[in-house]
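Encoded as structure tokens, the following chain is the form predicted on its own, with no partner shown.
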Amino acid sequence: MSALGLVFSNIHDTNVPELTAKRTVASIPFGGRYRLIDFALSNMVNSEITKVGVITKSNYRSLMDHLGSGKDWDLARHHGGLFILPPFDNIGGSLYTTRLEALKNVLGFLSGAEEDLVVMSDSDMVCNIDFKPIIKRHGEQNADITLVYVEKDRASVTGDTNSFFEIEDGRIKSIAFDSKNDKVNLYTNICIIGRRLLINLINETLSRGNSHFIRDVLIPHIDSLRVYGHKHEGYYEEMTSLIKYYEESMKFLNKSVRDEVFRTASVYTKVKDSTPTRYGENAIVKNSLVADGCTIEGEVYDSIVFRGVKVGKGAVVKHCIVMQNCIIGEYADLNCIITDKNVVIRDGRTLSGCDVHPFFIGKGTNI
């Protein structure tokens, strides 16, 4: 069965307002070289889905700059390829506020497609998932909808927009927005559904004045449609807050975590040709991810450093995330800090957060 992809770029912007003031959640830098959308797009491409629409809403200039023509994901094609879908469905339209309204705005894209299935994914997660066996199983079960979930300890699930499944013999029997169970089946917001069925459900639900995809589309059709669950066994984490973003970023310093994320398939990103990082005579770097194009004269420990960062002589950077083109002055001392792009920390400054509450510095700030 043929499938096209839909990626939501703005749905969870309010979860990480510090990082989405001037970008989409899809554009949030991660792991020293990636953007969060790289994981969703790579999942599509690695699963041989070569027609992908990215639904935008606001603050998407940096997202468009990152995606370009889609060539870095092999999506610059004459047939299919990457489609940036605008937030309005017609002249005078309004910005969507829910997932269902976002889908309404791309009905033209869906109606003009020829693929049998639609694979929908958010872009606020880090995961590496192959859709090919899921799509195959979807067909074998004669499923109408397949929803991907992960099994989690309830105590480890953060955020306030979660959905949980009760499953019996592979069929989803109920969906709830909270659970008292110690172990829960957490919906990943990855959905496989027939294209024509999706169009019909969108029109039917909106005609009744409803606008919530899970509450007004999925839950009312649990019994009337064949709704199956697929359990994802690999790594999966959502960026539900700034603290969660920091925690997951720090996990990437662990090689076993990186191996788990990348063991099944590659994750692609925009390629930038930069010079190798230059390390000064007295530089010390331990247990850190340092991108290319940096100049390290000081000390970096247990940190993630993006492209083009300069760490001055005598500076000490510990447990930090330093984004692109930041300048850390000489003899500055940073601990548990997240700096957005183009931040300047002057000589001799001392800044500290803590591991459960990192200190965030906004884009372009000079301290």
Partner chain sequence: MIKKKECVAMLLAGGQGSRLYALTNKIAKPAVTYGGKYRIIDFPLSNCANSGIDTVGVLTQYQPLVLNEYIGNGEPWDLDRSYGGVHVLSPYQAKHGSEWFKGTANAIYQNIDFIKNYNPEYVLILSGDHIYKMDYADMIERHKKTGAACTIAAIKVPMEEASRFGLLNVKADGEIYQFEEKPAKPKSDLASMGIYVFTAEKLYKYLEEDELDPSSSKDFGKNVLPAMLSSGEKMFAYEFKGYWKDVGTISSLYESNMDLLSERPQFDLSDNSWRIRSRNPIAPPHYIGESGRVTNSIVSSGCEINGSIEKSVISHDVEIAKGASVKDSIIFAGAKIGENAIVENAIIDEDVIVGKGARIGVSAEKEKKIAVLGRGIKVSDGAVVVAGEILDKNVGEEE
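How about the form predicted in complex with the partner chain, since we already have the form predicted on its own?
Coming up is the bare chain, nothing alongside it.
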């Protein structure tokens, strides 16, 4: 069955307010060279989905800049490819506030398509999922809707808008917004649904004055439609807060996480033509991820260093996330710091957060 993709770029913008002050959640930098949306888009492309709509709402300039024509994801195509779907102003209307209203905005895109299925995904998460077997199973089971979930400890689920499933024989028995169980089946907001069915459900639900996708679309149809669950076994994490972002980033210093997410299928991102990274005479780097285009003269431990960063002589960077084009001056000393893009730390400065509460420095700050 053919499928088109829909990626929501703004749904969780309030999750990491520090990093989304000037960008969408989809364009949060991650893992030394990626943006969060790279994972959602790469999942689609690696699953042979070659028509993908990206639903945007606000602050999407940096997202547009990142996506360009879509060529870095092989999505610059005559047939299909990347579609940016910005908000469509209704008369006297305001911007959409819910997922369903966002979908209403793209009804034209959906009805003009030819694909049988729609694969919807958020872009606040990091995972490497192959949709091909899920789509195949969806067809074999004659499913109307397949929802992808992950099994988690309840305590580890920190987001404030979660949905949990009760599953029986692969079918979803119930959906709840909270759970008292220790182990929970957390909905990933990755949903595979017939395109025509989706259009009908959107129209039907909105015509009744309802606007919530899970509450007003999924839950009322849980018995009348064939709604299946697909359990994703691998790494899946949502960036629900700055601390969560920090903890999850640091997990990528672990080879098994890196191999699974970066290597089972390629993760595509915008190409920058950076030079390789140059290490100086006195550089010391341990347990760190370092992207291209950096110049490392100082010491870096247990950190993630994005493209184009300069670490000066004698500087010590520990447990930090240093984003693109930051300059860490000579003999500066940084511990548990997250610097957004283009931050300059002058020579000799000492800054420290702590491992359970990293200190964040906003985009372009000069300290």
